[in-house]
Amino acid sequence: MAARAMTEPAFFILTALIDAPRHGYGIVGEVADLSGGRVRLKIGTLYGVLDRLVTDGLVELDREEPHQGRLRRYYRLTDRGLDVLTTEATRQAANAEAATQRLAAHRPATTGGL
């Protein structure tokens, strides 16, 4: 995954899998919660991203469980996935800090203060 930029859905899917394996709908709900409702994954998008994350070795199948006559697939984060997510989170935090500092320096002084 290092050769291409991490998409926002991939970032949130990896983040959703930090604490526990989850099935597709569980991931969709966790991503919505993590993003404050801003990122709403459609099922087609979810499984497309999951397929890519599995191919890249960042996520793997944990288990399958029958549910209402169908199999639910649970996915978990791999050690490599945790490393890549940690690097991406650090990169994004550094970018946000640089932008925040630049914005603070660029803002005109507000009234009522100094």
Second form
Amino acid sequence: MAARAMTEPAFFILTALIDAPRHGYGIVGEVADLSGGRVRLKIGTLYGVLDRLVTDGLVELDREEPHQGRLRRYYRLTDRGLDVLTTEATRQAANAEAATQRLAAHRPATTGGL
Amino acid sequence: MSSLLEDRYRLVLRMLPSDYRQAWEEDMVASFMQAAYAAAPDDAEGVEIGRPSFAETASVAALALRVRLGGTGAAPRPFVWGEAVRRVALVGLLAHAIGALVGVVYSIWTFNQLDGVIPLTGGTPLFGSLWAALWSLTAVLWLPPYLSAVHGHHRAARILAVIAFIPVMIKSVIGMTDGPGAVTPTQVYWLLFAALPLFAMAAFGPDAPRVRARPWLIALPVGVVAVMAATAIVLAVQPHVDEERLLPLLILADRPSLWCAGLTGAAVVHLSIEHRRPRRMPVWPLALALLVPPVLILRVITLVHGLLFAGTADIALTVTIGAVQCAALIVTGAMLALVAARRLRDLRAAAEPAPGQTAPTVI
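Moving from the form predicted alone to the form predicted in complex with the partner chain:
Below, the chain from earlier opens the complete complex, with every other chain and molecule after it.
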């Protein structure tokens, strides 16, 4: 598989599955919470990303449970998914740290100039 | 018993391929219905007679497009479809870019400003004022999206193509509203045909593989020379042809004819070499087959429009030329479609046991 940059929805979906397996709607709610309401996944978007994560082996089916006459599928993070998310989180943290340091160094000069 | 909302959502999901629906439909419906009830907890009955929102429908449509037109890492069949549609987009952008460059060269030529080149006595200037000249140069806006797409800047290419299309749209709308008669099907279809690469560029998603730039960069000057040669031949012959016989000559070298000739030629070349490469993915046969219907409609619609202005002596010859062009397109198009369909069927059979390349299934 060719290396692809992780999209924001994929990042949040993987993050939503760290602590517990979740079903589709549960993931939508958790992603909204994690992003402070900024990322509100549509169902089509969720399953497009979920399909890709399952195909890439980052997420897998945990169990199926009946709920109000329907079978709800719960998904969990795989070990590979955890590794990939860890790498991505580290990368993003390093990027953020670099930007924060530059901003901190730049801010006094800018503030003083005003 | 299912609710009206569920039935309507399942109808929306029919945009997805059947194997995809088999794997995901029930789960998608369950999540969608749960989200719908959660959005209006005190109005369950109202929810059940509602419709999926535009945003939800659009997300499914976008998913259907991504699933059917795959990029790197997709299953072989969607990958071939994705590649074929990406080729359609590139061919369309190439044609626009060639048309733009030919227009510039032709304009300069008609003003006898090419030193050492024979003056183009048969040609008429494309523009009569500075503003008209500048306006005609907006066609050159098609070059940046073409070069961006060829060099792998897909997002930039999509944005630049939309910008390049704006003058085309303005020109078409002015042409439709400024004339004495009503809007003609020819005008409307030309606009849709010009927009074809824009639609096809939807296949340039984040997973779209890089294009091999070199052949596409060579195709640009080659196309310009070929089209200029065809134009020059017609202009050289034109003074020696009776006015009554002019229309068949012009129809032989108009843009739909150039499309027919180019597409038929490419089809013949590919059909003649395809049998030597039976294991190759049928990207080009499929791309060329996809181009045949829009070009065929363009030929028919412009031919019918041209006949309205034909003298009685022209009609038989004009119709014969058009019929030959259409027949050649239909025959080669059918052969390309057969080759593509057979190879796609073989791909599905070969892909089924391949790990990591299967249709989406949840383990």
